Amino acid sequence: MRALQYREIGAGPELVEVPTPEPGPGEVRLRVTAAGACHSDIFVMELGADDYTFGLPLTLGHEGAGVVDALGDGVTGIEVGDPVAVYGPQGCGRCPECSRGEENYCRRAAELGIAPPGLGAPGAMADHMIVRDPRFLLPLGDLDPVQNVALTDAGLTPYHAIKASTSVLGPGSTAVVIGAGGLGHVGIQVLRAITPARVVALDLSQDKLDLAREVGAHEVLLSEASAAEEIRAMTRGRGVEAVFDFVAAQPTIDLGRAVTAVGGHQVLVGVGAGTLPVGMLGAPYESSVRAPYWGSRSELYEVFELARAGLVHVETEVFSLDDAVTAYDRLTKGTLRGRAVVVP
């Protein structure tokens, strides 16, 4: 079969012909049907030898959809031919975080060796992929698999981070949004979708700004040093409830700083290097800042959800698997619009 491999670390991916798995007992393979390309495996693959520690060969794609192809001895519950999304954050499913279905926290999931498909474990850029558990395969029913299937870290991402903050996201609030990309522009219709904040978004790009408003934002400014202040007279002096911060980096930090509100939240989802101080004096009162990571397995449930009722859909550009690489280059070069999915 084929499989989109990192295979070199400083290299690109590429595109190469390996032997069809099949699954042992308990687990099940997929025939692949769509696999979503995320900035986190261009995080990965930029990664030094001394950082890197993922594996090598490793088939890429940690959004993954597909029809059930096999099954392992012992596996009950699902059937050859059902159409199934992947959960991607797996955990040992024993410990208190795995037995509430907040396998993204499982506690020993780094001592027992479990890595997620595509980051760390073969993924689902390839014609086939294994998955050690059906417990990690959700039903997709009457969803269109390359259109959701980055709901499955695109749409889970910004999901938790958001829900997290609802508390403080009432009538009267405002939400900021920065990095109207990938999972940005989902993130946009989350908080339009289950809170009544008034949401502004942020990015450097105008075609992503003109992708938010689009999607649901408020308003839009680019991502400057003036937009600090232009959120501050919005909000008349106060600041913001909330600020999803999806690009991480040291100015999208410090801006979020500037106009998060007493008592407001300051979620970190991106993977940048920023930093924040903390303090009585270095921040507001009462504020707090998180930095979630993917979501749970329960979650993923209400963002279907959410996709079955026409509240949340991706953009998404669809690209073959001979094609993508061309994905990762675009995706490198900031020029989607939304999500690339390849299709086997």
Contents of the next structure:
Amino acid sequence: MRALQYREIGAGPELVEVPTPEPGPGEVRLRVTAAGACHSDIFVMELGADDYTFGLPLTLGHEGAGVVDALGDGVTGIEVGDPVAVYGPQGCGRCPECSRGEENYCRRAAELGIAPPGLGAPGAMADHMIVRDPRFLLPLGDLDPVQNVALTDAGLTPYHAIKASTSVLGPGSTAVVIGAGGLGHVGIQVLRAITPARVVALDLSQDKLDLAREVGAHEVLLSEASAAEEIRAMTRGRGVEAVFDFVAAQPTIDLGRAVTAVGGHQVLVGVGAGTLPVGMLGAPYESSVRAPYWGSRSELYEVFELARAGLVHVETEVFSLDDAVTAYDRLTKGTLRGRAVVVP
Ligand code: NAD
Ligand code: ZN
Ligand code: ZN
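Can you return the structure of this protein in the form predicted in complex with nicotinamide-adenine-dinucleotide (NAD) rather than the form predicted alone?
Shown next: the complete complex, the earlier chain at its head.
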């Protein structure tokens, strides 16, 4: 089968021929129907040899959907032919966090050597993929795999980030979204769907701001230092109840800090290299800072329900597996509208 692999530190991804994997006991093989390209893949491929911990070669793709096409020994409760999406941040299944469905915060994953597909285990940018356990497969039902595969990360991650801030996003509140790319453009829709907050979106280009407005942002601003003053003015000096930073580079973290209100949440989702000093003096009183990671299994069901209700969709640019390298080029250059989805 074909697989898009990262094979050598510093080199780009490459489409190669590899043996089609067989599912072991308890495992499920999918025929992949769609795989999303995330900026985290670029982050991973830009790491130096000392920081890279994902193994080589690495088949990319941590957003995956497919049709069940082979069952390992002992697998029950799922049928060949079922259309499914893959829950990526897989854990041990037994620790307190996993027991709550928060496998993204499994306390034993590192110790047990468990890694998400595409971020350690072989991912979805291939004709087939192996899923370790059927509990990681959510039924897609009537949801189209290509249009919805990115909900497994670009939907789930902002949903998890925003859901934990709904207590401060009541009527009359304002939320800022920094970065209206794959995650951010879904984040704007999640804010509109589950909170009454006014949404202000920031990005670097007019194209991205146009997309932000189309998907529901009330206000859009170019992401530059002067935006802080404009946001303060929009809130009559108070600042905003929550900032969702899908970049988290130093300029966006500084901007977020400058506009966070007393009691506000500054949520760092992007894996940019910025840092935020926190102390009694300097931080807005009662403010909090979070760095959430991906989302829980039950939240992924909730995201799918938002999609079914027509409240959230992913703007999708489709690429063939043969053209997947182009998808990553476009993602690196920042010229995609929404998410790039690769279809084998
Ligand atoms: P993307 O490339 O699709 O979107 C990023 C957007 O940010 C683009 O629209 C870009 O123009 C914009 N941007 C870049 N610099 C900016 C700036 N200074 N000000 C405002 N906007 C700016 O990327 P993505 O796939 O949506 O991922 C976003 C970030 O989230 C990445 O850092 C990714 O690694 C990270 N991520 C984190 C998690 C998590 O669990 N915390 C999960 C997935 C992705
Ligand atoms: Zn991701
Ligand atoms: Zn666990």
